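The form predicted on its own is given below as one chain in structure tokens.
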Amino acid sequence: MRKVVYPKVGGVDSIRIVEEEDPVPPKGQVCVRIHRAGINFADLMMRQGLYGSNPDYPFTPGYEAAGEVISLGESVEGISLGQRVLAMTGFGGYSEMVCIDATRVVPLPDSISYDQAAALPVTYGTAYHMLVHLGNLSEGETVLIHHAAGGVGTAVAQICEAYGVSKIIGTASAPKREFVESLGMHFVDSKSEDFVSICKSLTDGKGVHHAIDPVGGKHLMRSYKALRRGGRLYSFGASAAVKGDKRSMVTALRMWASTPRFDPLKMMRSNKAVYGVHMGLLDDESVFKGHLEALSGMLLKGQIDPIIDSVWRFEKVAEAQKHMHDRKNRGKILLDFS
């Protein structure tokens, strides 16, 4: 089989792909042939050394895969061969076969492509956890997103329809304003405009129920300041560490002076919240096993359907990657292993 690898620190041409034996699942693990992986941007910061919670190098990145079970360990019950998977990886995922727990695997209904399957769990399950699970999002409420065109914030945009949200702003740069605003989303221009006066200015001076910000820096405070009395933040990514497709230090040790540091006291006052959220670090894995059952519901109803942006080979997944690098992307990416 091969798969994708990280070697080193570096940029996309550091990329390797290696050809090696094929897996044979151990006592209590299945062996999934992989034919759709998807690409979050935290593959591009882990590559660039920047993440802080990757296996040392080399390794196999890849959260999330979908494909079909060739292979079963001893002691695997309720999972058949040819069964059609969704594949929580954790790491691994940008491989043509993959070996992981039982546990990890979610049997994929037939209407459910292996393209929806392998969108699905990351950004949706990245915006359930922040606006359904922490968040509480109720019918008429306001939502704030950053990099609105992205796959975290499409899927946003169609939980918040769902949800009964009053009105959804999103930010980003002027090229992907008719794409925002067709998911339904006030277009704020990130380069040109400033987001918390419109925030406010939409809300009767308020400012809004939910800021999600996948920048960080110092733009996290200002998502703060977005915010109404009792609102809440979340923030789940640090796009501004990242700078073209190699590591720059200097942009990210920038981005780390500039974190803000929340005063309890003055939240206490305004009742705000502040959330750090991160998915692959979630102890509780039954809570993410739930975000899936409520989406994968959710996509059988017709209420959420994710947004292809592309799908590349994956012999091409530095070109996918750069393609991402580049905020090119309107939706999810994804690498085809079939």
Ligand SMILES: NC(=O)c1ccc[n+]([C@@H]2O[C@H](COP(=O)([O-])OP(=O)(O)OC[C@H]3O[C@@H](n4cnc5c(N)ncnc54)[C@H](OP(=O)(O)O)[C@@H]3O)[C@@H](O)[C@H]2O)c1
The other form holds:
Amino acid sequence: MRKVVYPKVGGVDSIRIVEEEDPVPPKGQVCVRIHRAGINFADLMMRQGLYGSNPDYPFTPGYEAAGEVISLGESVEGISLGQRVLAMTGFGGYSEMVCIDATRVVPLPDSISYDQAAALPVTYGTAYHMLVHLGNLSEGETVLIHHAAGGVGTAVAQICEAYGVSKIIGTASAPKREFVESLGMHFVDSKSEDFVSICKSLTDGKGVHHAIDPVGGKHLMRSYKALRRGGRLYSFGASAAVKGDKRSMVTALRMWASTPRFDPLKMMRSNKAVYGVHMGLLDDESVFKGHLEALSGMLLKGQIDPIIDSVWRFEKVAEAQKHMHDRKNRGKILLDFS
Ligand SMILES: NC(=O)c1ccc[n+]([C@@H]2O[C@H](COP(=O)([O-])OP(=O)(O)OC[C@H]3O[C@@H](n4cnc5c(N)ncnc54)[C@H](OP(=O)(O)O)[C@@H]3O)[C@@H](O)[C@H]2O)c1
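Now that you have shown the form predicted on its own, what about the form predicted in complex with the named molecule?
Expanding to the full complex; the earlier chain stays at the top.
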């Protein structure tokens, strides 16, 4: 079988595809023949050595994949050969086959496609965790989301609509205006417009209930300022550390140095909250499984449906990641291993 490998820190040209023996599942694991794997912004940061919580190089990235079970290790119960599953791979999902703990696969109903399944966990799971689990998202509230046209951004838009949010303000680069508006968001040009004043003016001067910030650095404080009293800021990314497909330590250090230190006394006086969110480091798997169950239910009811930007053969993984670096994606990018 073949798999994608990051041999060392590098640009997209450092990515390799290697061939190795088909894996055999040890006790408690299953082997999944992967059809689709999701690409996440975090995969790009890992390749650049800017992520901080990935395995040592060389390693195979890929948090999420969908496929069929082709072999079972000893003592595995409740999963059958040929079963279609979502595989929460953690790492290693960019692969034709992967062995993982049976507890990390979720059976898929026939009505959920491999594309939908591979596009769901990270983006929707993160959006749901922030807004619903932590933020108690409620009807009539207002939400600010950055990278509004991306994987998490489009998931946020759909979840907000399902929860009856009254206004979603989405920032993105200029060519994505029409797409962002088509998802029911108020578009803000991330380069040329001031989202703080726009959030205030669209909420009678109060600010938004939820601000979702994957950018980091000094941008975080601006998102905090866009909140109303009692609002919640979610810090869950650091895209400001990334400049193109090669690592720029100057850009990364600038992001780190400009990250604000929030003052708890000021937060207390305005009843604002700041959450740090890293789904890969949640220590209770049952929380995430609960989110997945809720999201599958929403998918089956037609309340959400992942927007797929493009599906690339895995041999083209470098081009697929470059597509994201070049800010061309509208929705989720998937790799095809079928
Ligand atoms: N903490 C967590 O557990 C967690 C989980 C999932 C995602 N995240 C974070 O959420 C963010 C979105 O993730 P995603 O996977 O859904 O990706 P995505 O939003 O689809 O990412 C690509 C988009 O990000 C925007 N962007 C902003 N700065 C960029 C840069 N320096 N280089 C390239 N694109 C940039 C571009 O949109 P524009 O054209 O609009 O600029 C681009 O199209 C990322 O920061 C990611 O790390 C965090």
